[in-house]
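One chain comes next, on its own, written as structure tokens: the form predicted alone.
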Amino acid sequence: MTSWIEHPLCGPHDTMPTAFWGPERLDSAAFVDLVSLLSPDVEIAAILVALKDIKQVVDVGGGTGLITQAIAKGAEVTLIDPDPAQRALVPGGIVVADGRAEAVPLPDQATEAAIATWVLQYCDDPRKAIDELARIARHRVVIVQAAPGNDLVELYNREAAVAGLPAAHHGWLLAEAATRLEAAGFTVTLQRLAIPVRAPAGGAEELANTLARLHFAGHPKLADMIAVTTPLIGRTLAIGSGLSDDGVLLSARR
């Protein structure tokens, strides 16, 4: 690409920021709640294709190990995450270590492949996190972030407006990742992933609560955010439309 920022999957282009808006603040319990509403099969299948023939993987920011478990069926996997509450939920048989994406506690070229799925928005410095993935991986890097039109990002931006904070733009993260990985000698491709979100038993208000905690853990205006997004979610659910958490899989090879 002449400029990854122009790629359709790095849109929308009319709202492209010039700097990172985050980091977002994660509530690990909210993450667990959201995962229960997702159908990860498409995402997992695409990641496994991107990691074909790879036998050693580091999952950076792997959380509770949802994706790690699928990879571990065919490869040796180490999961690195800074949150002890999430690490405690990782099933046995997977090596788990404390660490942040911006400072992965591994030497250069320590693994065949490194992945980071839905992680960069929670980093203090996503550019440093991308460079760390390139540093530790000999052959593959896989990153997943939100696609243009992702409903949960749109809801995040409504919450951010309540907090007086900038809007999120995952296309900026993807363009930064693609550019930096190419500079490190990788060949990069992007593909869209369809990821539906099921409505929880508690309906719109429950989902609004989960998302606000997922994005703005502990924020003093959390209740205001929930009040703003609940009717938006409710209208979508009322017309029978599900919400989407569509992603973009970035696959980098060298």
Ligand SMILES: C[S@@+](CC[C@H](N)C(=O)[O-])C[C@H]1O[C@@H](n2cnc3c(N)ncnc32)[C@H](O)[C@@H]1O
Contents of the next structure:
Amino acid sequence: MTSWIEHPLCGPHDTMPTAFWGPERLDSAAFVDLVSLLSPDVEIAAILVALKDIKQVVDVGGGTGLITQAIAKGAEVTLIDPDPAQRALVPGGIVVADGRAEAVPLPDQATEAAIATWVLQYCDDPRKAIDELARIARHRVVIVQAAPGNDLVELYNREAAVAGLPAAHHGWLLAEAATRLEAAGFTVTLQRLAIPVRAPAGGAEELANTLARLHFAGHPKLADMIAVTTPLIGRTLAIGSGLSDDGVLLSARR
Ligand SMILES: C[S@@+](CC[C@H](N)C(=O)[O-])C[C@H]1O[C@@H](n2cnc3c(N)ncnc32)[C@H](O)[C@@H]1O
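Starting from the form predicted alone, produce the coordinates for the form predicted in complex with the ligand.
Full complex below, order starting with the chain above.
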């Protein structure tokens, strides 16, 4: 692959930014609400395949341990996350530490594998975070970010427009990650993951509320964001097609 930015899973190409738009913010309570609507089975199964035969993993930005606990059934896992509210929800039996992806508190080549799922958009410097994953992992790096057509990114972008902020583009993050990991000696592949979002009991307005709080809790224009996204979500639910939080799994091996 000569240019990862042209890869179909790094699209859409007509809206590719020239620089990082973030960091985005994440509200822990809203994240817990959103996670209850997601079905992570496909994502977890693909991550376990990417980590086959690996016995030591560091989960950077592991959050509440949703993915980590599945990996911990077959490997020794350390979860690193800067948010004490997220770390407090990690189930027992997993080593948990405070830290940021841009400066992982571990020595070079400290682990067989490092993973970071849905994390790079929250980093002050995602390029530094990618380089840190390559620095600490001897054999594998796994990253998950949103796929082209992911509805939750589209809804984030509608909210960001209300706030006067630039649009997110996870393909930019994936292309940066693939390029930098390849330069660090890894062989990189990308794979699409189907991740449906269940409609909450409160319908479109409840989901619009959860997403706006997730991304922009406390923002003075929160109600305007919800007013913009509620009808968009409502139309998708009305035609019977659920929303997608589809991802791309980047698997890097050396
Ligand atoms: C959307 S959650 C994903 C959690 C988990 N990886 C998963 O897939 O379920 C994003 C996580 O990134 C963490 N985070 C935010 N900024 C970070 C940073 N600079 N370095 C590492 N993690 C960060 C948040 O605290 C949160 O737990």
